[in-house]
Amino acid sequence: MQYVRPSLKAEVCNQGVFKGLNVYSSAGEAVLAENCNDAVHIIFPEKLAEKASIFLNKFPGDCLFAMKSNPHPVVLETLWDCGLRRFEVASLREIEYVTSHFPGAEIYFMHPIKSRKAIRFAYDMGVRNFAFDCLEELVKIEEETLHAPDLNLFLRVRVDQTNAAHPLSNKFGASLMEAPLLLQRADANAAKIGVTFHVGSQCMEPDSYVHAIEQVALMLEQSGVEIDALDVGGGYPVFYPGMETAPLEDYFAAIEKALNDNGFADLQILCEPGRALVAESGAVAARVEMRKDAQLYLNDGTYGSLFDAGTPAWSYPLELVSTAGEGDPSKGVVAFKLFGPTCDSLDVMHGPFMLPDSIEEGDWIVFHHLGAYGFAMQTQFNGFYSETAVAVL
């Protein structure tokens, strides 16, 4: 099926909004025109759409959206117009927004290990995806489901992720040397079985989909059972200063060819992107509240949007919006620490972050490509946090 990328400029009104959103031409005329004591926050509709046909018409097999990454409703209901009808989600909550407010939607619930009532809960709302890591988690789906004949269940396994900047390895999947027994004993019930994998977050070799689907297919020979779908997980990588990534189609074409190679061509193959697919997509001003040498003090931290700012010490596009004009740009260049406004020490974000040295109190600096885990992952920690978020179209 193809989709077709909206004009999303179509949807906004003569009062400049977009699904409830005030509507901006750029990221500094936001931030001035909001007049915010808090960080704001930026979406790019045009930005989203673009990624969502990318991986809605070029990716082989079915998109997932992780929903942990972004679930503002403006960002959810972008995806709904643009075609996006799967959701993958790790919690009750979340099951709970996306049956209430798309109804028909598939819902994954892929985290390997849930609270019983969440299982109930899922599956009462027609949740029928599920999966799981070890022996223990498939009783759980099994009994809260009063052994439901219908259940798609989905073994997550331990893949090389040896080539992501942030490795996810340590917390779920089961070995391939478990793999096989655990899938002979799901296989004996479910109605349809599959594998699951994730290679890690910011994955920066095309290749290591390819060494995990190819650990998958000498797993699934020793296990003996033939699955019905595949689910390579996300990982897809975005652009941040210091990580130079191939393009997204090239990631494509290499799960495709292994798919091919290894005799899964005819399975229903899913993916999961949740940074890659918003990323881009967001971002995120924090306004300089003190200025000390080469340390600023910012309305927004690590307990607030800027949590990959300071772990894992990402780095980000970053743009200056001086409220005192261009500055002097003779000044040059410097590089910033970067504190957020809460009471406590661990709100440091070390970068370096070059920015220019005629930065002061009152200018705001926007992280770009902070759509993914921003809005996501801020506390209301000492009080400080943002509900304001605007669109630039």
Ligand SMILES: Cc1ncc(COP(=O)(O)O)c(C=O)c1O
Second form
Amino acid sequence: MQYVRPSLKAEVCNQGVFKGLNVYSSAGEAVLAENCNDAVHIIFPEKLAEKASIFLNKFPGDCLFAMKSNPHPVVLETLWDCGLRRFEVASLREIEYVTSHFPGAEIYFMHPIKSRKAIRFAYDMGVRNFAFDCLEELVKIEEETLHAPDLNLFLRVRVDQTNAAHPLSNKFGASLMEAPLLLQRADANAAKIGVTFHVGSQCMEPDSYVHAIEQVALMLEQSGVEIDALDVGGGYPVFYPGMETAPLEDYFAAIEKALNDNGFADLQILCEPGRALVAESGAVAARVEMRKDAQLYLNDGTYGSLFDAGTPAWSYPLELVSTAGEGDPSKGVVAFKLFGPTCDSLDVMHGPFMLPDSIEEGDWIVFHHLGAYGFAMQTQFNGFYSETAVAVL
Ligand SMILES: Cc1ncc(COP(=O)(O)O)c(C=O)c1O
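Can you give me the structure for the form predicted together with this ligand, which would complement the form predicted alone we have just seen?
Complete assembly follows, chain above in first position.
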């Protein structure tokens, strides 16, 4: 099926509102006009539609959205308008949100370790797709669904994550040694059986998917189980400074070839992008509250949207929105260290963040490509968080 990009500009009514958000023509215009006390979440709906169209039209299978990466209602609604109908969820609250806002959506409950209550409520709400990675979880699913005959069960297997900038540290997944017996056991009662894996987030090598698919093929040979579906997970990368990535199409081509080479061409194929679907269509603007030499104190930090700028120490394309006009370009660029607003000493981002030396209190820094794991990661620690979002079209 060919999905057509909707014309999002046409949706903006004459008050300049997109799905309830104020609309601006640039990030700079947005933060200066909003002039709010908190950080500002910026959504670029057209970029989001473009990425959705790539995944929906070019991935050789069906695309689920890993909604943990950005559960903002406008992001979810825009993806829905673009034709995305499948959601990968991890929690009961995510299921409740999707079922109440998007009737008819297909939900995949892919967290490998779920509470009994969550399994029961999910089944009652119509969810039939569940992941597991060990016998105990499989038994839990069977018991809590009263041995339902209509379950689609996905075994999560552990694969190599060495090419991921953000490995998921093998927290989940059956080893390839354990997998055959688990699959046989699940196959006995499932309506459909599948395998799923995650190569780690921000995976820099298309070959990681190829190796994972090859490993699954070998494992299936040993198990003697014929699966109905293969879910190649998330992990697709986006551009961050210092991380050059291949285009998504290269990943899709490598995956498609590996699927064909390993006899998976006739299965239902799924992917679960989070980051690559939403990162480039979002940004976060944080205000400078204080400058002390090469240290800037901001109104957002690692307990807010800038978690990944802290411990993993990632960097983002930066834009300075100066309140005092252009600033003095002759001052050049300086390597800054950033601090978030909370009282905790872990609320620090070492960078270095290269910003104009003209920067001063009241200026805003726009962290681009922060549409994934930014808004989603905010806590309310010390009362610092932002509910302000705008659209830039
Ligand atoms: C089960 C599952 N699917 C998909 C994703 C999305 O991964 P990414 O954002 O790297 O695409 C995650 C991320 O943690 C995950 O745990």
